[in-house]
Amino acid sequence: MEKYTITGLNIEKAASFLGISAQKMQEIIERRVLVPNWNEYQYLFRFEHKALNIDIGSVLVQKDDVFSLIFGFPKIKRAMLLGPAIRSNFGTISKVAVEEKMNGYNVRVILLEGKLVALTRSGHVCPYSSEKANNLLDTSFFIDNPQLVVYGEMVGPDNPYVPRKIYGIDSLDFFVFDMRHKDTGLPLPVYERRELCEKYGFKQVRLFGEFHIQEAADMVTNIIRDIGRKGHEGVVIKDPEMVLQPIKYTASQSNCSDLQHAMKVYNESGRDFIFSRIVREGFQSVEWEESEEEFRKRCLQLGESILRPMKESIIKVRDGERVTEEFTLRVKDRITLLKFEEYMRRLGMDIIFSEPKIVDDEYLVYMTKINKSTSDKTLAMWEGQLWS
């Protein structure tokens, strides 16, 4: 079998940059741990598997044989019980900062050849997100701070991954939640990052405040109850200096919203995704010491989140339709649409794009994603196939 190679990568210099031998670098390439991005971004190499203590989704950038490393999104562990988790994880400091965890999709933004490029969690360059980043962010920040990578959330209804209308956003917006140094992945302290965002006019996730460890659990509980009523997702609890690892905590309404989507496409959704959200509901109910009436309400909300969307999908297939998801996109450049359509197809998505309509000064497109696995599995059940 012919060995897998990467055209255009200077293996010796890449190995030297990563602190490994050229032979080890060759092994990483042959195992397809490191693969190039597509089209004009083939000099951005994605880590498809963890290696050398570098996480999946990290990106090695080669430009004129000079290298930099864009680290993937940091793993943020989840608190099941707020009080014990805060005491256990932040017991060595006096205060924690609490910021909102918004419901959208994550991208990292960097400057390449005068244009902003948005990298997804997997390390792909998303054409749609890149256009939005160029329209929403001040490029001078990246010129003034070439060592920094901006981590943020794309949020709003015109969203090809996680459309949400809960934030009062007309189309799509970008909210910064982290900044990290290239090559090391070290984060900026919370308030230094927030000051930089203010200086360059970047929108950022909401800061609820800084709380003493002793009061933090009660304060976060109150915050969660409030944002849950608005349908928002949750919070991230952080060491203000970003030395200790952050933890996250979500509202019950967000868990149920996730389950509603997952059960609509039940055969595409991972069982771990569904199970973990059900477990969160149990822990939150106990920690909040709910009355029988409150607990029954939670049970009804949880059960309906699981069964109603699944029932609707089954009825759709029974009536001869396919299970689909609908999205809208808005772009200024029609070429972005062509690039995004190609991008989604290369990711293996079965998607139908409508003809663009001009709305104000943008192109509006409707995108229909066909959920083939759930559609086929449900149809097979109707035809008598047994569940195995």
Second form
2 protein chains.
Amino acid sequence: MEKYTITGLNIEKAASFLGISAQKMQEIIERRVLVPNWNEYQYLFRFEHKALNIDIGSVLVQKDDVFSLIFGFPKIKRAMLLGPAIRSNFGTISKVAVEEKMNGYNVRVILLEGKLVALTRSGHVCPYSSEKANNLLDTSFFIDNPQLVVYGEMVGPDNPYVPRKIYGIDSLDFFVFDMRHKDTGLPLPVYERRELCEKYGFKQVRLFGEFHIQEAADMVTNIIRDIGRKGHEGVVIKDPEMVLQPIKYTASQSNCSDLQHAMKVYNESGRDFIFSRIVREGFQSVEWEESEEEFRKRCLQLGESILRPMKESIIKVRDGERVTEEFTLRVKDRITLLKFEEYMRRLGMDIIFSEPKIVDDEYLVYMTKINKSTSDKTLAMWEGQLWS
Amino acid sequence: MEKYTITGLNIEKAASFLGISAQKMQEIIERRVLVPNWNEYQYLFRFEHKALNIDIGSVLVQKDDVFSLIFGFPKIKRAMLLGPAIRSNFGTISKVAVEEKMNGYNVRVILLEGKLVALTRSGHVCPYSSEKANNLLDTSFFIDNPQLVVYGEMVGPDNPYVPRKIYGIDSLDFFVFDMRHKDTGLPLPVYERRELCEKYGFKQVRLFGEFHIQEAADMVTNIIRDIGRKGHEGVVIKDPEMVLQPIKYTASQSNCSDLQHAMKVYNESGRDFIFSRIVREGFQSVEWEESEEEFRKRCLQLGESILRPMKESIIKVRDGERVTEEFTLRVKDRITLLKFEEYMRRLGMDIIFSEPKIVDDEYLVYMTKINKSTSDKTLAMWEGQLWS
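The form predicted on its own done, now the form predicted in complex with a further copy of the same chain:
Everything in the complex follows now, all chains and molecules, and the chain you saw is the first one.
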């Protein structure tokens, strides 16, 4: 077999940086564990598989033969029963910090050649998010703290991935929820991170407070009820020192909103995605000791979240339309649009972009994602095909 | 690699019977496509994989070097939208026959050495079902029609697989829904089969009637609404000549009842099982052009079918119990119980049997199946473990 190489990667030096042999490095490349990014970012290498205890989505940066490693988003595990989960996971500390889990998409931001670059969860450079990062974040933070990576949520309606109007954000904004050291992935303690954000004027996710372990479950329950009423998503419960692993918990309304989206495009949604949201409702209902009336309300909400969007998609296809999702993009630099279109194409997305309109010094573009699988399956049913 | 053989199978003759080379036959055995049954039925060989266009669950019988092939249960595809499915699948004939689809478990019955033997869907010999077949069916049918296999549903409360009280059956009864020729798997036309059942006094699934293609969807819709009210399952729509493939359609109440059972043991249930039942509700709701009030009722029913049984299981485990399923068995011959216990053990089931009681000349036994996966997962949540 011919030797597969990645243009531009110095295998010897990369191996030495990662503390492995050159042969092991070669194997990692041949198995496409590590793959280069596109265009101007070919010196960024994405982990497409987990290896060497480095998670998927981590990014190796090679700049003039100097390396750094940007760790991926750590998977935050979920509490099904708040009380037991808090007692069991944080039983060795006295207080936990509770921060908001916002509903948007995750990006990591780093400085490269004087410009901010936004890396998605999978480790791609997103041109749209990168332009936003440059407009929203003070670059001096990254010059002053070259060893830190900023982890945050891109939130708001002008959003190519998770458009949401629930936070009163006009277009798109960035909220920091984590900062980690390059190369080690070690996180900053909660208050150190929050102070740094303050200092540089970064927006950050809301801190609901610090609570004693004994009262935390009750406090979080109250917070979650409030978050649910507002249509927000949930919380992440953290060891203030960020030594113990954080845990997440979400409002019923957020689970149902996930289901609404999943069932609209029912044939492209993961069965596990749907199942896990259903299971959360069962556990929350028991832990909250609901009355029969509250329980029936929860059942109706669950049922409607599942059936209503699906029904709408079936009717849409019956009436000759396709199932689609609509997004709005807003950029200052027209080049960003071209780059983003190419990026979507490279990811194999079936997307239609409108002609850009100039609105308030920005280019406004509508993006339509066609849900081919759901459209085709639904049409096949109307044509009398059998399910399986 | 050492040559793997099946004791007792005459490879040359089996190959010749199936119309393949001895080498091909050997490969089929080495790959464990064909595996022998246990104990006294070691001359029955089960297809554990599909091969040679023979479905999983088909059974090769070798008796004194004479072979026969018992075809598996043909998979019946499901209509999501009744009108389009009937028009598209039966457009080349003028009438369809509509029979009831009952809620029990499928067995095929054949005569072997003077006794009836019941084969399950997977091709195992079920000792319990075999005793029932001998008590319920007139053996002379099988002597008069040695080339026919009887396909039917075992239905009723004294049932080790699908206990249901919905048909007013005291213990367990057998309803024929299909007859097929050995070796070819070709089915008998609907009326020929029904006449044979009449003649030999076999119970059979209900025939709702024969309907013109143009009216069939409306008629089936009415039948399904009625079936749903009674808590029965659904229908199978058939070409009376059994040339075109049959299609099935079920009542919403049956989908919900499936969901109730699946969510009680949520951690052992297939995600696809749950998903497909949800999807049926969406399509039925659209095709039936429900009012907003009817739709909300359907949503509530769906939500309750999902959450209520799950909630009960979570509470049960919180209170120190395990999630189990209870079954009742009733046999005339005590040996059947011993054989059935061994059969369950061989299949790897985690089951507890009560001491048999004598009731009305029969042995009554309670069987408890422990749902270890759901019990363990639920307990882990109460102990504060995280979901994933």
